[in-house]
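A single chain, nothing else alongside it, follows as structure tokens in the form predicted alone.
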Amino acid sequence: MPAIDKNNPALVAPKRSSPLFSPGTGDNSALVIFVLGGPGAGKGTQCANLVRDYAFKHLSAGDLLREEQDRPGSEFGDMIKSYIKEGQIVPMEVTIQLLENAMNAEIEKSGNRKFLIDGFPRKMDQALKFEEVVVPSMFTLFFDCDEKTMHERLLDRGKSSGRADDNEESIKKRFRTFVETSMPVVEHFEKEGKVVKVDANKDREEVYEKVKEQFTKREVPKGQ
């Protein structure tokens, strides 16, 4: 996956006066759907059922970020890390420039214009920046499911995954962060009828039942 750009001199979010992206799979367009749920809501999961299905490409923020951290020579995986290991929010300039470059590299080698972005925005200031300067969002896909499912999850995951943030203290400040910062987000998109809200709570093959079903109601195309 591409790196940040080291020589990018004070890595900011691109100053752009339009996005770099049109909304749709055309020529110079993207279609990107947020995907957002709290911690062991089944997000990575559901993603996997729907590159299989609708020939998206999945882009893990987190998992980029853990990608960057771990990037020899990396000026930020330090900073990248520490966030992490806290349960904050890396600043968004950084989240920005990966998901732009990871978004330039699957066109420029498959030519799929089509994003599941899992796990962000995780903030409003994210959401507004990334559509001001990428693309704007098709829509918001919501895995609504409550905190004791989550936990229980996410400490099983933990027991396989070796993730440093599934354990009961990151997890703890992971929900805080989620509910204080991520919430709002939703609830912005969702005032824009913008958000496909699916109950997380039940088993994965129902609840892939129910994004499909939403999908094809938002006529979400299956190709590239």
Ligand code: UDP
Second form
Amino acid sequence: MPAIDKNNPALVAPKRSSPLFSPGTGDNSALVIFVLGGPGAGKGTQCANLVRDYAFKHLSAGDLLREEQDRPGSEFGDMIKSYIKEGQIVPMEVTIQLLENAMNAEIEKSGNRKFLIDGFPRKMDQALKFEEVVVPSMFTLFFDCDEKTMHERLLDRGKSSGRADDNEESIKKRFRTFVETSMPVVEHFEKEGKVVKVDANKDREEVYEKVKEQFTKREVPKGQ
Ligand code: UDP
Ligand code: MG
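Okay, that was the form predicted alone. Show me the form predicted together with the named molecule next.
Full complex below, order starting with the chain above.
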């Protein structure tokens, strides 16, 4: 894995003493819901439902990283590629900057300030930094799923996804990273009373019904 040059100016997380946005949908605000769950838990699928019914902008951290990896001239391309293949977490500076850019672009384009941030934060440092410099989250939607279910789904997806990490070896590493590195993030937000947990082993319609129940309970606004 390539070493990270911490002196690279592009790799310095935004230095701000307060978050860029305040939580909510008014001026200078952003409403962020983190969507977490193991690889193959169904985050992307359920996010699509929420985009349709709640007018969210869906930002997948993994998709943003893959896009950056493939962007001609990106200085991070090779680094991102090797982290993803190894199921490791790309240094947070890169991911936070990509998310912040995508949020600003969406606000400018459509005025929409509601974001589902899918597959992020996957590590404690990212969770703390994002809430410190971008915006505190409303809550985390956590898809709780058995490894056996996720494994079957990923191998199935691997037949057509073309993803470099939907293979037996990478899947094993991603599960490990999820348990060791990402579950502590869920536990951290749980202590703050900011986790909505949904059983993700059921079929997609049933899972979505539970998600909607919770969103109603938490009074997530439907429009922009
Ligand atoms: N990734 C990362 N930081 C993030 C999110 C994703 O480094 O904040 C990398 C990590 O290597 C992960 C990969 O991107 O294994 C794929 O993430 P994605 O969310 O696409 O996977 P999914 O959970 O949807 O299977
Ligand atoms: Mg995904």
